[in-house]
Structures are given as structure tokens and as C-alpha cells.
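As C-alpha cells, one chain now follows by itself in the form predicted on its own.
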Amino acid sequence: MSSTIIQVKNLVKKFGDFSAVGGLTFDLYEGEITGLLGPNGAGKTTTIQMLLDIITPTSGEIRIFGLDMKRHREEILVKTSFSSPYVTLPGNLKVWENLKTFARLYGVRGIDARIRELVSLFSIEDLLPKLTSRLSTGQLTRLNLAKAFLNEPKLLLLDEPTASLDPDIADRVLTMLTKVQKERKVTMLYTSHNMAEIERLCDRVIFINHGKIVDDGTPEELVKKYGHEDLNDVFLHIARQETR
């Protein structure tokens, strides 16, 4: 049986009145991909960033590695990565330097190779000399991937990573995401709304809504629990929902 890689235990988070996370646990597995989802505002977006220690659960347990977050924090994290095309790199940097400067704070071996190694993975060559706030949306997105997969991370949290990028970089971030997946055993915490990228993807996956699990299983579980004819109109059924 594959090792337990993250281990949330009634994870809540308060922002005042307001419940973002009202009580979640669930459990992600060594090289397993599990799709988070749920519609705008449910709280995937606030409990990825308690995963990553930016912002602290009012209450609930975090184990990463076998490791608690509050205690561990550095171990966990030299060993997780993150992407989203809706954070913002140094844009007074040109795309090398931005890479270059990462990969020293990770204390990567090899940096040079390494860049050749993402920048040619996606595709991204051109832009090393370009100032990163120049670069559109996709080509940005198209930078976060290449730096979250600079120290070689075992876990990798991925926030709607493919939006903004044309169908030929999705697929091929894609095809990449699964191959890392098989040959590293990269366990991935992965949000979308595109819901034939989340089947295509995903071993598992976990609705969440209004902060809360609704529902937990594999796609093709959930389509048939559901008698949907796909996942995506499974989403709007929970979507449009109250949470149980």
C-alpha cells in the first residue's frame, strides 16, 4: 500500500464570521494525483495555501511526510513546490535570472542543467532573455511550472495550472504531469475547472463546497454514483448543491 504523503485532520479556517474552511480531512497518497474541486469560493485556494504554511488554520491537525506542519515546517517544504499562473513573479527580472535566483533559494545542484533541462520541457527557451513583466498570461504560467518543478519536489500542490495556455502546451503539460507522476512518484494536489483535464488526470478526486467535503471517489466512481454521463456535469450537480 502506498505511504500517506499529507494527512489533514479537521482542518478549519476563519476569516472573522466567515467559515472558508469549515472542517475538512482527507488523506493524499505517495504518487497519486488527487483532483480538488469544487466552484469558485469553496475553499480549495485557502487550503492549499494552509498546506503551504502561508496562512495559518484556525484549528485542525496538518502532517506532511509523516511530519506536523507547525513543528517541521522547512523539512516539508524543501520537498514541495507549488504552481498558479495567479502568482506574481519579480517582473523587474528577466525570465533567467528569475529562474536562476529560485533554484539558488531551493539550493538546486546543477542550476544551469537544470533551467536547460524545464525551459526546453516547456517549451520557453525564447523568453530567457525577456523581462518577465512582459510576458503574456500563458507564458507566465508556462515560467511558474518550469520553477515548481526546480528542486525536483516529491509533493506539488498545482492551482489551475494549465489555464490561460493554448490545447498544444496543455497537453503537453499534461502528458508531462502523468510522466513525473510514473517515473518519480510525485504526489500531486491538483484544482481545475476544466473537468476532462481533471478525468484525464486524476487518480481520485475530492468536491468540496461552502468549505466542506461533499463527496470523495474516483472519477469514474463519481460519474457512476452520480448517473452523469461525465465529471463535468457531475460538478454542476454538486455545484449548484447546498453542502449535506
The other form holds:
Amino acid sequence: MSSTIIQVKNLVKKFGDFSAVGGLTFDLYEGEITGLLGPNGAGKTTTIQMLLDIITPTSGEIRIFGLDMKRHREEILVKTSFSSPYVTLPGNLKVWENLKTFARLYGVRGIDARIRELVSLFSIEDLLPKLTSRLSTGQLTRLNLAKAFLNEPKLLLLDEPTASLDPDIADRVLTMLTKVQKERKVTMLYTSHNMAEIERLCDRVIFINHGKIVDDGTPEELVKKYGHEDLNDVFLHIARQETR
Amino acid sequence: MKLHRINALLIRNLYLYKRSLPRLMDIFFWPVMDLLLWGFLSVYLNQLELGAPNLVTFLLGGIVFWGFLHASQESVSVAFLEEVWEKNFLNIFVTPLRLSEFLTSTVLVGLVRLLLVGSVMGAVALALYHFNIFQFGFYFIPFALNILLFGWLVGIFITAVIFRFGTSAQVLAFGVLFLIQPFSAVFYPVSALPASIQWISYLLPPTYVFEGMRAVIATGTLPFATLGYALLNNAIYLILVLWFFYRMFARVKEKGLLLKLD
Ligand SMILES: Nc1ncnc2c1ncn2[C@@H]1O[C@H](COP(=O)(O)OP(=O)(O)OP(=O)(O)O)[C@@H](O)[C@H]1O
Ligand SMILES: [Mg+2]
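Right, and the form predicted together with the partner chain of this protein, after the form predicted on its own?
Everything in the complex follows now, all chains and molecules, and the chain you saw is the first one.
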């Protein structure tokens, strides 16, 4: 078995009396792409933000690269990246200014070469001199992804990264993610509401609802277990289970 | 602290200044307008020959130092609000950036702004009113540094309040300086205040700075005791403000507001 990248134990997040995450325990392994699935409000974004130390957990333990998040935030975050269309880069900077700023924040060596490589990977070369606020939603998403790769992350947390991408670019992004996974053994935690995408990309899926793990397994295992055609039906099955 | 991360945020701010007229006007235009208004008033007062020898110098000194205070507070607050307006906090704090590095960079942005505002105002005051801020040379510098420090502290305090309570609190936050102005002996000595409220003045570092500035003008010597009090007061505020800032940041992370900051 490959080495453990993330260890989460009894992770709890309460906002006042409301329990957004109610005791998650899971491990993620090197080079795996894991889908974090669940209905709106299930606690996916909250969990990801705790893994980034943006939200402080109420209780529980997070270890990434074998290090305790409470004491080793800096070492962990240098090798971790995050991308999501709901957090965009400053609109009043030009695209190249944004990329340079974040490359500097990560202490990237050979910034210009790195940026050139990434903008061509995400086909955003032409956008470099533009103001970020002028970009279309899909272009912003690609810029965000390019930013996430600046520091050559060992761990990538992606919160609905393909939402708002056109099918062509979405397909290319998925291909690219699979490629870096193979070539660089990048570990990914991935949320999406597109089940076809999850089936194509993810080695494993964790289903959560109301902040608790409902099921955990490979997409094939889960489809079989619930006796359905595909992951979409499994999602409906699990999401509607208790409201019935 | 890592220099390259502080540097990253500094350059990010320079990118903005380079092409923003309002930001450039904050440095090169508005402070001059301010100075013109007060300068003409001083000229007029001079013509009245009120008999107080240093009155006009006191007044202009007060204006320049108050301008310093205001500019240093504003530069810290604006550098911070820049990130709020652009919803950039999540982006910068998912990098290894530390809070101390973020603070240092806003303070440094402030310093650069201030050097510019200071030289513009100093030059205009000299050209139009023959008021030379270096007239008393090195004696002014320790007081100027103290007023800068206090400006940063107020800026960081405002930052902490907005962090925690959102931009709806900014109107209140930006009022802080005007709240203390009457008690800070900017244009008149503490002794001009009613005895029963003078204690408020002595709790505020700017009081010692303005009193010290006038003492330099009046006597041409450096009032060590006043300078010492200014430093001591500032040191206490420094500890309180940093404690408050770190606490508010921790609360924001507990409440999950970093993404929801507006
Ligand atoms: N800062 C906050 N303060 C209070 N409640 C919050 C906060 N952030 C999230 N919540 C609540 O916690 C729950 C989980 O939210 P979260 O954003 O993690 O859901 P999600 O699984 O990402 O949903 P979606 O699929 O819609 O993105 C929701 O009920 C939400 O209202
Ligand atoms: Mg979400």
C-alpha cells in the first residue's frame, strides 16, 4: 500500500449549535484521486477549508504528510494547493501579475519558466496581459487551476473545479489532472456534483451527508453495492435515504 | 518570517499603485490640498500679528504631524481593505503566508506611502510657507517615528475590527482618529484642556509627540522625558493591538468567515 498523505480523525466543526461536520475519520493515500461527494450543505467545503487551516476545527485531528496541522501549517501548505471557482484572484491585477504574486508567495524557483509552462497547459497564454476582472468565468477557473499548480503541489484540494467550464475545457482539465496524478503522484481530494466526471476521474469516493460519512469505496464498488446503473443513481439513493 | 512572502505582497501593492489614479492622488494631491488650506490660514494669522512668536510654526507642525498620523493609519487600513475588496484573503492564506508576514507587508506598504506623502508635504510647506520640517533636524525624527508607529497601530486595530465585523464596521473604525484628535494636543497644549479631562490626553501617545514637537520648536532642544513617555505609551499600545489582532483573526477562523468576508 502507498503511503498516507492525509489522516483525519474525528474531525468536528460546529458553527454555534449547528454541526456542519460531525466527526469525520478517513485516510487519503499518495497518488489517489478521491471524490468527496454529498448533497448541498453536506459539509464538503467546510472539510476542505479545515484541511487548509482556513477554518479551525472544533475538535479532531488533521495530519498531512505525517505532520500535525496545528503545529506545521507552513510546511504543509508549501506543498499543498487549492482551487475553486468560488474564490477568484484579485480582479484589479493583470493575469501575469497574479501568477507572479502567488509564485512568489510560494517561493517558486524559476518563476517565469513555470508560469510559461502552466499557461500553455491551461491554454491561457493570450490572457496574460488582461485584467483578471475582464476574464470570463471559465477563463477564471482555468487561471485558478494554473495558480494551483504553481508550487508543484503534492496535495491538491479541488472544490468543484470544473463547475462552469465548457465541455471541451472540462475534458481537457480532467485529462490533465489524470496526467499529473500519474506523472507526479499528486494526491487529490475532489468535490463535484457531476457524477460522470467522478466516475471517470476518481479512484475512490467518500460520500458524506450532514457532516457524516455515509459510504466509502471505489465508484464501481458503490454502484454494485447499491445495485444501480451508475454513480448518479447511487448519489440519489444515498441523498434521499433519510428524508424518506 | 520569510522575506520572499513579504516581498510578494509588497510588489502586489506596487502593481496596483502603478495604474491607479485615486491611489496616486491619495499621495500626491489630497495631502497638498490639506496643507494649502491650513497654510493660508497660518499666513493670515501671521498677518494679524497675534504676538505669539511660534504660533504659526506650531500650527504647521501640528498639521504636518497629524498628516503623518493620518497617512500612516490610512495606508495600513487601505492595504488591508485592498484584500477585502478583492476577496483575496482565502487565496493568500491558503499559501504558507503567516499573519506576521501579512502585517509586516502592510506596514511596509504604509512606510513607502508615507515617505512619499511626507516628502511631498514637506516640499510644499517649504516652498509656499518657508516651513522647513528639517529646520530642527534630527530632533524631529524620533517624534515622527513615534507618530508613525501609533498610526500603524490604529491601522492594525481598524483592520482587526473589519476582519471580525465586516466592512459595515469600517465607518466606525475610520472614526477612531477623529475621536482622539481633540485630546491629542495636536494644535494646543494639554494645559488648554479642562483639568478634569486631561488624564485622557496622557493615555494617548500622540499627545507626547505633539507636546514634544512644540517643545523642540520653542526650545531647540530634545525633551527626553516627553520622548520617553511617547515610547512607553506606544509600546503598551503595540502589545494590546497585536494581541487584539491575533485574537480577532483566530475568531474569524473559528467562525469560518475568511471566505465570507465582505
Ligand atoms: N461560516 C459559517 N457559519 C455558519 N454556518 C456555516 C458556515 N459555513 C458553512 N456553514 C453551514 O455548514 C453546512 C455545510 O456547508 P458546506 O459549505 O461545507 O457544504 P457543502 O457540502 O460544500 O455544500 P455545496 O455542495 O452546496 O457546496 C451548511 O449547512 C452551511 O450553511
Ligand atoms: Mg461547497
